[in-house]
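As a starting point, one isolated chain is supplied in structure tokens, in the form predicted on its own.
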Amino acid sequence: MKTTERQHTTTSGVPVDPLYGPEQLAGFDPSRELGPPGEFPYTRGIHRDMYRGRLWTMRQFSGFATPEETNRRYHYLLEQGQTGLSVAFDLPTLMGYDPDHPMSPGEVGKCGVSIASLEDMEILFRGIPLGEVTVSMTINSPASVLWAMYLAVAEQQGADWTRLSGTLQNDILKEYIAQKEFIFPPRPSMRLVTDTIEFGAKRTPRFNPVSISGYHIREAGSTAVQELAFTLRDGIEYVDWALERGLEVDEFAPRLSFFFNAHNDFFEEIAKYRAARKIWASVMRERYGARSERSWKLRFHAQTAGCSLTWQQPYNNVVRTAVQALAAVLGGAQSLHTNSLDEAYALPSEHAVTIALRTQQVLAYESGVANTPDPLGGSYFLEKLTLDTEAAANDYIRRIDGMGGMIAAIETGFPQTEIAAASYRYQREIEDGERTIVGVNRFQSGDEPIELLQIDETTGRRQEEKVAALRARRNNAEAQRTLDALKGAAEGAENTMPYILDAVRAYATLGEICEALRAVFGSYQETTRL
């Protein structure tokens, strides 16, 4: 292994001094930069007593194969002490296709659960009281359709929409930046997101209609600063669109939530979360004039870094996940998903996901980290890293402002190019031996066989048969009427959510609803930039 100064940097390449003391914090005013937990600028956390009052939500991301099989996994996780649900959808669902679409074969149920209709959503949440269990859904381009299905199931259960609690990811901007699971062009997509924000503010006041997501930006290879800056600038873009719609900032801002990655560099990650709260509080109070403290407070979910997991020596992933989860907790996360040791191979097995959940429970109940808010606050190193992270992220935000906003920046390829360059540098460091990945480029050993979850190859056929049977018994004339009405609304300026709900209740399928919107909005093909 090479011995270079590069060893003394964070994962993102930020230089780390040999020692930190008061001289690194010259001019630092704790009352202004920190304040107590629960007070502006919320560097030390958004609640006065943080986890002493309430632990973070343990929300394991889960979904595979059919709704029936995923429903069984949800019941198992709740029995094991999980405190919230998080739905992973398969690729056809993410792209707005039914299981019988020509693009779907080979992908149905493979990376998440297959959901094609309200019937599937009814099965997914069978025996789970949606009025009592918070639900997060990782869905973006067709998010409004899946949310409508969730609301319709809650309606069937007799749950009061005003009491429903959970989160819809619904962050289309990060799809263009990083994950690339988009259907429609950016501006029609932003209209759909704004429709959900407006509908949620009026009808589901406890449900978060958007989870502004840095997670996938980091998974694509960004630095911690890029993850933070691009995520917060996406949030600014959503605020701008909602204000242009005519909403008051304090009407919707308290229900905007965030989703960050928890990567390997322990202190860099904690600094990132603390800087995120500071920046967002200032943006909401000073840029937008929000008056409600609830609008100033950045609430976030964290997930340990999938891109850090290795197929070599997979049990090392248990250790990585524990370190990353501890960083998220010490950084003040409101909810947390811990990855499973086998995710470099497959979707998590029941055994692996139980270990991942137990990791959170050990942190919560045995480690003592929940006893006091922000226990690392005041560390010379951490406070300097927080200040530097904040300054670097604000510089990116100003640059994007100068480009005319995030959509304009995406259309010129700015964030995509920045992430690609960072990803290339990181990979070169690994290949050149400048950065150690245990079990990969140092300390290699033989294979460690593990038991993997196998998705039954009949899943696709079963889901195809189910959707065909649904079309045969539903009122097809009513389904078509609702689809035609949705097209009319999309062609105009009305909020599309009521029309999507009508189509869902008529058992129009996900693919049919997305096709109706494609007929109006068109589809999007990214122009590659090198």
Given for the second form:
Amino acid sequence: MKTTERQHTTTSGVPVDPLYGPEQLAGFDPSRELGPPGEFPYTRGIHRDMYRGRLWTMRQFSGFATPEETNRRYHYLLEQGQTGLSVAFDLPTLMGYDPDHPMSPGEVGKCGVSIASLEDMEILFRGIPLGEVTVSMTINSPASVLWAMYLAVAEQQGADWTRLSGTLQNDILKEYIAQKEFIFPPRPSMRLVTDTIEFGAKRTPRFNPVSISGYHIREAGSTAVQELAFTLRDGIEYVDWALERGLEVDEFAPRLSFFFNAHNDFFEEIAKYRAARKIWASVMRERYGARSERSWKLRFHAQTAGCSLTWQQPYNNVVRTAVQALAAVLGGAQSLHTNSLDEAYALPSEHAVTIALRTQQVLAYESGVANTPDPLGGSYFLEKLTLDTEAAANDYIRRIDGMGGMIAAIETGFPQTEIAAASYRYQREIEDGERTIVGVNRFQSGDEPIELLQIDETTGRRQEEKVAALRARRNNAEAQRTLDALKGAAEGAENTMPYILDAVRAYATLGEICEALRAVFGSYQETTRL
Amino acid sequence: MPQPIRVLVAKPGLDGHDRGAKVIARALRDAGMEVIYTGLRQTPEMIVNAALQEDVQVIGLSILSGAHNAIVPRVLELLREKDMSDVKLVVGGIIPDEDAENLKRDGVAAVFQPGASLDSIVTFIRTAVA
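Swap state to the form predicted together with its partner chain from the form predicted on its own:
Okay, now the whole complex, with that chain kicking things off.
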């Protein structure tokens, strides 16, 4: 059997020594580098008892077609023992366009659920008590609008905002870096994010207004270190803006949450999560002088790596996902999404998503890994990797500090070009056979056909008709009044959230609200770099 | 020296996942082709206009959002309208087998699905343009 040089590096290309022992950890002081679980610097986890006290939240990202269809999927997932919801929106919604916008044809309901107005959000959560279920929403540029719709539905249900618990992704910086679903230029976008952080700190103290996300950075082809460094530096940028707004660090920092990828390389991923907690704890305590322990603790959601799934031999994806999920659990994730075996092809079928959820349940209830915190702590290899990952990420963070912060770095294209170079290198390694992808460049065999979820092609038309009927039915003068008021607020320095809430309650559509903001803020076009 | 093959790599629709488009663009450039990358959110009209202005022999569309059945036929139609049917249209991304067959029947030169090697794409383009 042929072994190649490449098999002795991590997925990110970091060389791995033939053996790890005490010599690689000379001078290692466990009390300083690790501490007990639940104590600074939280390398071993943010809770003393970790999963003995409470298992991670099993939260499958889900959304497709119309709100009616997605609502049925949510009820199904909750019946199957899922413990939280996570909303996937379609591309027009992510870009702030209504279903009848000229850019929307062919895209409505394809990559997620189509939500154009408060009416759609009411349907999405019909029969789901928002006061009890925690909900995560993957929405960024128009996040404040979708969040306002969510809060308005909670209000209709009689839920107390101060008790609502959930997460808004709302991480615009990684959109410019990797995911590329941006509407407005960086600075007005950061102002909108800061508005939600401020509003949340005062009105929804249990809701996470931002989920600072490395997931998409990694999916765009970054290394593990780049994912970690760019994400934490994004976090620093949000903290700077919130402080600039006049908030106290301990007033908002406890509600900043994170979202990381769980990729193929088992130990590299676990080291990444441990280093993330350790760096963030120091950033909070030393750089910002946060005094609340809650500010020091990095809480994160993990999702297995979509980009690692293969079209060839799709059942192998169940195995990949299980290994990746195990890394997330051993790394101390607070919540987890496991990808479905069919996601290299399409949004998951009910059958496939059930296997993905069962994978988490097997880890939680059968494998024994939840019995004790950080069970791999003290492994020579893992501790060395954690130290190296921390040092490499801190180097990047210092470089970006030196550029004047993340917005300046984005404007010069620094993170974008670093990621593109890493992704090209990775692809060449696969191409040259230096890196093995089972079933793709080695061990090929015939593909077994699988049943796929079909998105009804009438979804677009149905959503268009619904939004047209809403515009005909609502009080248009009131909708227009709220949109004008929002424009006024956007031109000034006031917090936009109360104005967006008014517009949403008047059934102004997502597209109309984003158009009002575009009129004030302008649109963003990136400079394309290869 | 023969003229290098000119390729327009385009990202139509609302999808921002540009990892594949960028990797392909670099691979084609490394293979000696002249590559123009349009950037994100191009309409079929913008793509065909760019192809005309840049005088390319090949257009590569990267589509991962499932919107291919709305976008690709429109690009083909515009190529016919502008008398540019000699330009080879190649599509890469998440395209189910059945759709891939239909698109090829309608005039798409090749469809590359996930896992396709860079070499196979380079070789195809060289052969198709030769």
